[in-house]
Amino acid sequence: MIMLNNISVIFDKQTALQRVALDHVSLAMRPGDFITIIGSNGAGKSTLLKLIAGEVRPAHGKIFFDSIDVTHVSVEERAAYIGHVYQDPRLGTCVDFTVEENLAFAAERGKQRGLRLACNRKMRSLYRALLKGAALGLENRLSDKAMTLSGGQRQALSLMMATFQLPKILLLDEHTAALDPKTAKNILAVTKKIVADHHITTLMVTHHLLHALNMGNRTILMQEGKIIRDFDEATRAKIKPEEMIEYF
């Protein structure tokens, strides 16, 4: 379970470019729930992302990861059960290490081991056999540096090392913004495999309506900082998408 209560987030307090980002949000989340955001620029989507991460700190609130307080938890401490992929491709990997070092420093996260003993033969089979799902050639592609392959790959390796661990929860920042739409929807298909197969806890921003109301089990649509709808599958099935263009 996952519970923001009453939470607030202001960027340069007490000056004159003072800005509420986050106003007053409560939101739980079930273990196993795929929760879609959506509204226009400056809703507040990324915001609530780069909290749960704590990325970010609030003015006033409390967070809760089952039914622990981390409200003043770091980032490197929550990084042990939080998979973060963001919309930069570039952003998640080691543009110097191989495709295999990259997967090998996921698998080694928060362990007291260096990259080669992450590196040996079944290591290598178990991460051809991971990249192989994506469709995109990175299978063969082990020895290759991250600065070398395309905005897909590097996003589809991004989410690999995000989920190597299996993380309690994922977060998906627009991850399929910047890619073109065969790219996209394989990378899509692949996060809603392996959320679906490892019933891993998470939320994924958009901008993409229909991607928004066909992932997941839950949409929230959040305007000026606050979450406006809280839409369950049922609920969301009814929905015509030129219902919600309003909001964005």
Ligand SMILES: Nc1ncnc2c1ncn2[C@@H]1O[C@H](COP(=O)(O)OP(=O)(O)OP(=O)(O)O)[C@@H](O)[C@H]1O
Second form
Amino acid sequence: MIMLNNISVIFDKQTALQRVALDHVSLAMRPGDFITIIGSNGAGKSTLLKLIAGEVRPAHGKIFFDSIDVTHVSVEERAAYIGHVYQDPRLGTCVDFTVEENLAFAAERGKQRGLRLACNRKMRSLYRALLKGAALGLENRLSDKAMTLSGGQRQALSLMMATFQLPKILLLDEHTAALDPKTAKNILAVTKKIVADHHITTLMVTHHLLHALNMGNRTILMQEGKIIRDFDEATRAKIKPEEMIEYF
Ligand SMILES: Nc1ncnc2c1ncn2[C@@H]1O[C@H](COP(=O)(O)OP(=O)(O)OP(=O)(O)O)[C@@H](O)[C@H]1O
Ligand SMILES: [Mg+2]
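Moving from the form predicted alone, what structure would you give for the form predicted together with this ligand?
First the chain shown before, then all remaining chains and molecules of the complex.
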């Protein structure tokens, strides 16, 4: 169970640029919840994800992972529990590393052993099988540097890396927004499969209303730093995407 209790995030506090990005937000995520997040630009969606990852700190309020207060736990310490995929395909991978090295890095994250161990034959066939699932030809690119991959291929690799160690929570911030429709569809299908196979608690930000209403089991709507609606699966099934636009 992941809980946010009465969280506010204020940027540039006590300056002329002060901005309340999250305004008294509370949210309880049940294990296995797959929550989609919608809302206008600047509503606080990315800030909410960064708050959970520890990349931004709250002015007040508390964050709990399984009843443990992690509000003051560092990004590095939280990283073992979190998978984060961003909108920009360049952010999730190390561009100078090969596909295999990137995956080995994800496999060894939080462990003491070096990269070498995660690059053996057994691991290589595991990586190949994982990459094949994305249907983007990545399984034949293990020794290519990540910088040579297309945006879609890099996002697929980022997703594999973010979920390799089965995080407590997967944070997806418009992770298909920069991709062509067919590649976006592939990545969403892979996302659905990984999340369903391993029951990973997931938060997915999207501006695509149809995706938001069709994926996962719950949709929250944000406006000006607040969660203004929280739709369960049954309620959201009755809503047409175009009806959502009035909330923006
Ligand atoms: N590092 C920062 N410093 C100052 N202000 C910030 C910072 N990050 C976000 N903000 C402000 O906080 C508010 C919420 O931003 P956020 O990025 O969370 O919005 P969003 O809902 O993800 O928007 P979008 O749909 O455009 O991605 C915005 O007003 C933004 O300008
Ligand atoms: Mg954002």
